[in-house]
Each structure stands twice: as structure tokens, then as C-alpha cells.
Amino acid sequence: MEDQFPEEKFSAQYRNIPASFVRSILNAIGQQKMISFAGGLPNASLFPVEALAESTRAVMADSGHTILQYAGSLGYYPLREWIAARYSAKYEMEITPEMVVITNGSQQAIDILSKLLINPGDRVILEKPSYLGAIQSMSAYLPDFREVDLLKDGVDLSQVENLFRNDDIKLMYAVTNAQNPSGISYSLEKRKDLAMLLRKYNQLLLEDDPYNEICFGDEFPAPVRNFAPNHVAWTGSFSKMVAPGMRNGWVVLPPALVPHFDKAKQASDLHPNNLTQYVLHHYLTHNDLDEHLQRIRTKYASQAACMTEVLERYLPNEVQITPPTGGMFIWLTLPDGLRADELIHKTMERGVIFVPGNSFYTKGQGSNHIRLNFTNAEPAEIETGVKIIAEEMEKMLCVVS
């Protein structure tokens, strides 16, 4: 075991987890200077560092001994109250603090719900394409993924209903706002129609919603959870709203599911980070969050517009650009003759990385897609990086022709 851990020791569950291209590539490049459109990184210049520092000082001075002790597994109750109050008012949803569980980012909610619900071979519906982190998390429980097409206004509901009617579906997973990786958002009509199907076929949706506050233009419609509350587990995250390093997210659950989720969660982490919950609650109740969110939206919309303009200026005409409705990503569709998993090797040699589309599918598709992050790059980097990608695309197209 000195040089390499024996493969036969690994579980079937672990072996089924696909590698994260983003994490692998970031590990591989180490400290090299790269223009990265790969990671889903918020813009660090927007982190409220001073306000969080003040909140940390305040809560430690007031409740330090309590904060540093073990705590309840459901999370800090005043923070759960804040979440319930904000989204009850914003979306006119009925949410009580008892329905809210604090998690280690919304990613942990995906993992715990997968642990709670998925047996090997269970059929799980995913959008096509879907969020890589969810694919990884669920894969550990050996599901049988069933992919449905993602249209301009959300999933193809005829495909969803066909699976609900004819397959023994255990769970559906969807990102309904500024979907990762595509950037599209579900229309209000599609949300209502999906909710109707969930009720009709007694199905459960894991509605992953980390970008619900990061919209460009009008506010996003109410979540699917608003129209089928007993059939949706709705997750959210402060990673995009405040700072990802705090690792604070939440899930709003049907009341009957809360004790079971809590039991599964206790086996994972005992309880969420007490210090960051106290700090976050103090920050939220002593600062204007909506003013902060408006700064984020303005900055990200500007960065998205910049990248879109540069892409339109430099990329071959055959490349299709999906304009984002919010969030952090732009999705490209490549013409015949271009493969993202080949292109990435060319651009890496010139100091530019992105995520090939293969990472967001479970059946080997996606080589004709690229996901670009725009929130962690300034205009000069965007122009330089996109120009390099475009030049390498042109070279590959010349070879094909």
C-alpha cells in the first residue's frame, strides 16, 4: 500500500462516482498562471469581508462559549427563522422554520437526500445536461439515471410524464433558475405544469436552487415548490449570496420528511458549522442583503454581457451561444467537427481552461458543448481567453474542412 492503494479495496459505490473535470484540472495545473473559465467561482471582490469580520467579532464576544460547543443537527434556529421568513414573503410560500434544515452548502442536501432515498438501480430523472456535482453525489448510491431534454423554458414535460407513467421513478432532480450548466430558467407555466405532474403521479422533486437570488432582469418566478409543497425538497445556498467559504446552505422539506432527513444527516456531520451560522445570521440581520445582492447582480450581468459580446465577436458563426438568465455560466453548442474534449488540450497549452460538456451528461454525450464561467474573470481576461479559444476552434475547423 506504500505507492498505490489497492483498487480492490474500493467500494462499488465509490467506483461509480465520476471524476470532477473541474477539480482534476485545477489540481493538475497547480500554481500555473491560467485564464480560467472552468470553476464555478463567485467574484471574490464582492465578498462582504469587513461586515463578516464585524459579525464574527460581535457573535464571539456575545456568545463565544455557546458557539464553540456542539449544537443541534437541524441548524441554528434563528437562521432557520430568517430563511423561512424571507422566502415566505418573497414567494408567498408557506414555510415554517421547522421545515428548514441548515446544510453544508446545498451540495450536502443533495447527498443526504440521495442517501435517504436511492437504492442501487433506482431510477432518477436528470435534466440533459445536468449539474456535475449532483451527478457525482447521486452516483455514489448507484442509481439508473434517466435523462430528459432541456428546452429553452425548462425540461421537456412530455418526456417527464412518460417516465412518471411508465417507469418506477424514485426521484427527479432539477435546477430551475439559471440552470448549471446551461444558464436557462424554467418559465412560470412550466413550473406549474411540472408541479401538476408531481402531484398527479405522487413523485418527489429535488429542486436545487442556488442561483435564485442571482437573476438578470426580472426576478425569477416562484419555485416549483410553491405549487406542490409536499412533493418538493427545495434547496438554497448562501455561497452565491454571501460567500462560499462559509459553507452554509439550506433545504426546505415536506414536514413528513424532516425527521428522516435529520437522522440521515446526523450520521454524516452531527451538526452544521455553528460559528458560521451565527456569523451569517448576524450579518443578515445587521446589513442590507438586498443592496448587497443588487451589487452582485449588476456586476455579474455586466460580466455576462461582456463575455457574450466577445464570444459573438470572435467565435466561428457556427457556434451557438445560450444567453444566461442569471447565475454564473454561458453554454456553447459546437458545430460538427469540433469536440470540446479535444479543444481543451489545445487551449490549455496556451493558458486557457474551460469545462467540456461531457462532464454534464451520464451517457457519454456532450462533447459538442462547452461551459464557460464569467463571474471570476475581468474584461481583459475574458477577451484574451475567448480569443484563444476562438483561434483554436478555427484551426480545428480548417483541419476538418
Second form
Number of protein chains: 2
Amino acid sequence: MEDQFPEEKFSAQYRNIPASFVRSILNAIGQQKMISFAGGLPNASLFPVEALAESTRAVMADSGHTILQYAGSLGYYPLREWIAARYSAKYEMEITPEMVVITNGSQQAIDILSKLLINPGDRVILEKPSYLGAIQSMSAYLPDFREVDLLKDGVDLSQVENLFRNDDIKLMYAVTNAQNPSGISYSLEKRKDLAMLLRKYNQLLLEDDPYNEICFGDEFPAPVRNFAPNHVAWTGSFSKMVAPGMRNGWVVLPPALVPHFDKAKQASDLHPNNLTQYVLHHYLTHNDLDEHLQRIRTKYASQAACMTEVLERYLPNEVQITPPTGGMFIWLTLPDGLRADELIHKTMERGVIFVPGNSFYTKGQGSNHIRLNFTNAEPAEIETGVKIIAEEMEKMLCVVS
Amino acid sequence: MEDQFPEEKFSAQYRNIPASFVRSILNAIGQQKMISFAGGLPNASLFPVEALAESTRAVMADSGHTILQYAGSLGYYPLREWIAARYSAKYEMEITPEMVVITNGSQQAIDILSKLLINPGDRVILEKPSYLGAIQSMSAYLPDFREVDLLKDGVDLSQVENLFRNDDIKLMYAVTNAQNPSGISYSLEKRKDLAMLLRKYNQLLLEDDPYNEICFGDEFPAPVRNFAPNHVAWTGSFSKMVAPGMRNGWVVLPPALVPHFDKAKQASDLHPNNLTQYVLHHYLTHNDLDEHLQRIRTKYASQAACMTEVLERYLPNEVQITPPTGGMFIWLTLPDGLRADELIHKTMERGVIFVPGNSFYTKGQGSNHIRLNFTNAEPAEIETGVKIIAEEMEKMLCVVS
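Show the same protein again, this time as the form predicted together with a further copy of the same chain rather than the form predicted on its own.
Next comes the full complex, and the chain you just saw is listed first.
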């Protein structure tokens, strides 16, 4: 054990967690200055720093003793009330604070729900491609992933129904708004039809919805949760709405699941951070959130448009661009002969990184895809970075043809 | 799924987590005013509220943009440096910041290390009795617990060596300072001998040390970690030193384990809370922590002395009191005929709660023990509560004899 820890000592669940490609790249390149389209960082210029500083001051002055003590594992009740009220109003549905549990980002909701439900070998339906953080988190519970195709308007429901009917499915995971990595959103009709299938086959959907408020056109349709409230665990996150460093997200659960989720969560880390829950609640109730969200939408939509325009201008014609409906990413489909996991090594040498598609699949596929983040780069960087990617693509295509 | 979630849908790991007795009691009694010796709440009157409010204001003003962005999963480097420096100096050992990982309380360190190491059926050594939060957290990974007797100066090492020698042990868990629930501390000799066994049999100890700074007499001896640094994961917590609502603890790991712990942790919730890490670091570097700790020690020692005195005055002579060396709890051993899990129902009716010993054992033992918290009750409450417990004990003893 002295210098290296013997591999066989690690648990099977740990060994099943795929390495993060982004992280291994970042470790490799160290702290060099890169143009990064890789991560999913919000644009820090949009953080409401002054308002949050004021909220921080106010809650420590008003409630210091309470904030500093141990607290309830389900989260700060007024914050749960705020979430319930906002989304009850937004979708004309009835969410009570008792259905809302505060988590350390929506990532923890995925982890806890997986801990609660997934036995080794249990079948879990994923979109193809799917969010890499969910793949990592769920992998630690040794599921048997079943991937279903993602179309322009959401998953292929005939494949989903086929799995529901013939396989013993434990859970389905989907990002229905501005899907990560593809940027597509589910149509209203598809949401309703998926809800119908969940009810018909008595299945549970983890509807992961961190980009709910980050739409570029009209508001996104109501979540699947609206049409099957007892068959959906619906997450949300303040990371994209306000700021990720606060590490507060939530999940709206079918009431029957709440006490079980709570118990599984207590075993993980007792309770969510008090200070940031109070700060967020104060911020949300003393500022115009919708105005703030409008600023984020406008900025991200313009960054997405800029990147799309530059991609169309420079990339080889054979590369297909999926226009994002919101969120933070553009998804590219490469022609034969271009492998993203090879391309990345070429662009890295020239100071540009992105995430090759493989990270978003569970069975090694996806090397014909690229995910590009546009929220954390300004137009000049976008143009420089895209040009480098385009040049390296052209070179690789020349070698092939 | 409509009203109740079918039990068979839950994972085996979830179903293996024991319910929290304290929580089920508290749920049962609702929000009534009780005298509680049950929880492990620090005394809120000792929280440095003003200083933390000032630190909160300062870090938001200085570093707002950084605090609000996503951050590294290992934690805020200056805070890791502070921890490394303090304990390197305190014990004349060499801890580098790279060995320190910040967690959501030390509870998360237990959870992540369990996720990383424990396969279903793996043998884990626990002290008998052991910390109930560790039992809950580890149970979710389906270990085969092996309990070893706890003596006045630490575990029975012959039992430990026997297990190391003959069984395939994955991990040992121990609280070496002011053990929860027993209040005992390991002697220096026992620490050295345990370290020798860890090295001899190449075993890993999770040395959980939240009460390191809460000693009532002389400083506690150096941790087992000092004598076998590559065989010990050593946790610490700001919950008892500063305030639990900040939810920041840490673990000092053998270097070979750090990248693996980090990967398992990322899959759980990405990274620790930024704001509270900055606040703690600012507080620790702008205030006299040792003076603050001295206030906590003095207060808790006087509360412990008060409770001990009252217990000796009122309890039946047959009840044995273990004098606490630090921390937050007094451990009682009851004579035949007194069952703590029956007594609690009587005292609850009269407004007094504590934790029956059963919660601290994995195989249903311990009903002849009681854990009493003394940090969160003032002398008058302590006297009233203990008198009620004593009266109910006398009644039960009368029935028996």
C-alpha cells in the first residue's frame, strides 16, 4: 500500500465509473491558457455578484445562529416553498414544498436516486447521446445501460416502449430541455406520449432539467413531469439560473419517494449547505429573477448564434451542425474519416479543446461527434478556436481522401 | 406507483441502511418542545457569528466572481494548505495540501471512501459501539461488519489482529478521540500498536476524528495516522471547531488514494461548496482559532461535569457512567432489567429524549446502553431531564425486582 494502492482493493462500483475525458485532458495540459469549448461553465460576467453579496450580508446578519447550526436534510423550507410556488405557477401544476428536496447541485439528485434504486445489473434507459455526469454518477451503481436514439424532437418512443414492454427496466434518464450534449428539446407531443408510456408501464423517469430557464426562443413546453407527476423525479438547478459555486439544486419527487430519498441522502452527507440556501432564498425574493434570466438568455443566444455562424463559415461542408434550442452546447456530427478523439489531439497542440462525442455514450460509440460549449468564450475566441478546429478537420479529411 | 412506491423497486444497498432512531423519534413527536440529549448539536451560543459574518462579507467583496463559478473537486487550495499547515505543526508530521480533500462534512468522506472500497460482502471492522452515521453510510455499500470490543483505552487489539490475520478485511473504521458514542480516547500506546498492525497486515484505517480539537484535559495524543501515514485516511471537521451549517470537513489521504477518491467524489456531487470554503479560510486566517477552541472546551467540559454530577446524584447506583475525555457525549451502561429502548418511550412521554445504545451496534445489541448529549443543554435542563430519566429507571427497576 506504500506507494500505490492495489487496484484489486477498489470496489467494482468504483471501477465502473468512466474517467472524465475533459478532466484527463485538463490534467495533461496543466494550467496553460487554452481556448476551451470543453467545459460547461456559465459566463461569469452574468453572475449577480453585487446582489448576492448583499444577500449574503443580510442573511448572516438576520439568521447567523440558525445558518451556522445543523439543519434539516430535506433543505431550507422557504427555499423549497419558493421552488414549489414558481413552478406551480409556471406550469399550472400543483407542486407542494414537501415534494421538493434541496441537493448539492442536481448532480447529487442523480447520485442519490441511483443509490436508492439501482441494483447491479438493473436496466437503465439513457438517451443516445446522454449527459456524461449522469453516466458517471449512475455507473457507480453498476447498471446495465440501454441506449435509445435521440431524434430532433426527443427520444425514439417506439424503442422506449419496446424496452418498457420486454425488459425489466428500473429507471429512465432524460434531459428534456436543451439536452446535454445535443442541444435538442423534446416536443410537447413527445412529452405527453412519454408520460403516457410511463403511466402505462408503471415506470419512473429521472427528468433532469438544469436548463429549464435557459431557452433561446419561446419558453420550453411543460416538463414530462406535468403529465405523469407520480412517475417522474424532476430536477432543477440554480447553477445555470444564478451561480454554480453555490452548489444548490433540487429534485421534485413523487411524494411516496421523498422519505426514502431523504434517508439515502442522509447517509451521504447529512444535509445541504445552509448558508447558500439562505443566500439564494434571499436573492430570489429580493431581486427580479426574470429580468436576470432574460439577460442570460440574450447573451447565450447571441453566443450560440455567433458560434453557429462561424462554424458554418469555416467547417467542412460535410460536418452537420445541430442548432441548439437553449442551454450551453452545440453538437456536431462529423463525416466518415473524421474521428473526434483523434482530432482533439491535433487541436490541443494548437491550444483549443472540446469534448469528443465518445464521452456521451456508454459503449464506446460517438467518435463522429463533438460537443462545443459557447457560453464561456467571447466572439473573438470563438472565431479563433473554430478556425483552428476547421483547419485540423480539413487536414484530416485530406489525408483520408 | 401512484401512492406508494413498490418496496421491491428499491436497491439492496438502500434497504440495508438502518433507519435513524433519533429521526424516527423526532418525526413521531413532531415539533413539541422536548429536553433533548439525543442529537449531536454543538452549542450555538459558541458560534463566532460576528466574525463569520465579517468573513462572509469580505470574501464576497474580494472574490465574488470566483466563488460563484464552478470549482475544483478537491477543494479550495488555500483551505487545504491551512489544514496541512495546522496539523503538520500540531503533530510534527508532514502533511501536504495535496493529501487533503475537502468534503461536505466528514460524513461525506465516510460515504466516498465506502463507495471507493466496499464491495457487497466485504468485511469492515467497527468498534463496538460505533458512530451511527458511519454505520448508516457504510451500510449502503453492503459490507459484512465485524465488531471488536472497545476498552477504556481503545479497541481490543488482539481481536483486531485476529481479524487482520484470518479474515479478508477491506477496511477498519475507528473514532480515536472522544469516541462517539462512548467518549473514550485511545491511549498513545494503543495508537502506535494499531499503526503497527496496519503496516504489518497492509490494512487501511478510516480514522474519523471530528472531535480532535474538543479535548477536556490535555491535548489528545497524535492520531494513528502519524504512525502509519500510508495506511490511514484521517478525517477532520469544521462542524465542531467552527460551525456545522457550513458543511465543510476534510480527509487526509495516503497520496495514492487521492485521485481515486477524487473521481468517486466527482460522480457524487462535482465539488464542495465554494462560498463556505472561502468564508472558513478567511475566518481561520483572521481570527484566533485557539482562543475560540479554548472557549468551546471550557464550556463543554463544564457541561460534561454538570451532567456527570447530576447523573451520579440521581441515577440508580447500578448504572455505570463512562467519563468523557472530550467531544459531546456521555455513555451509560445499564444493569440487567433496564432496557434503553423501553425506557425511551417512558421518558419521551415526559418530554426527555436520548439515543438508546442499539443505534451504535450492527447486530441488534446495545439495549443496555444510553448515549447522552451534553453540549446543547444548560444546567437547569440537564438537571430536569436527568431527574426524569432517573425516575423512570427506578420504576423499571422496581418492576423487575
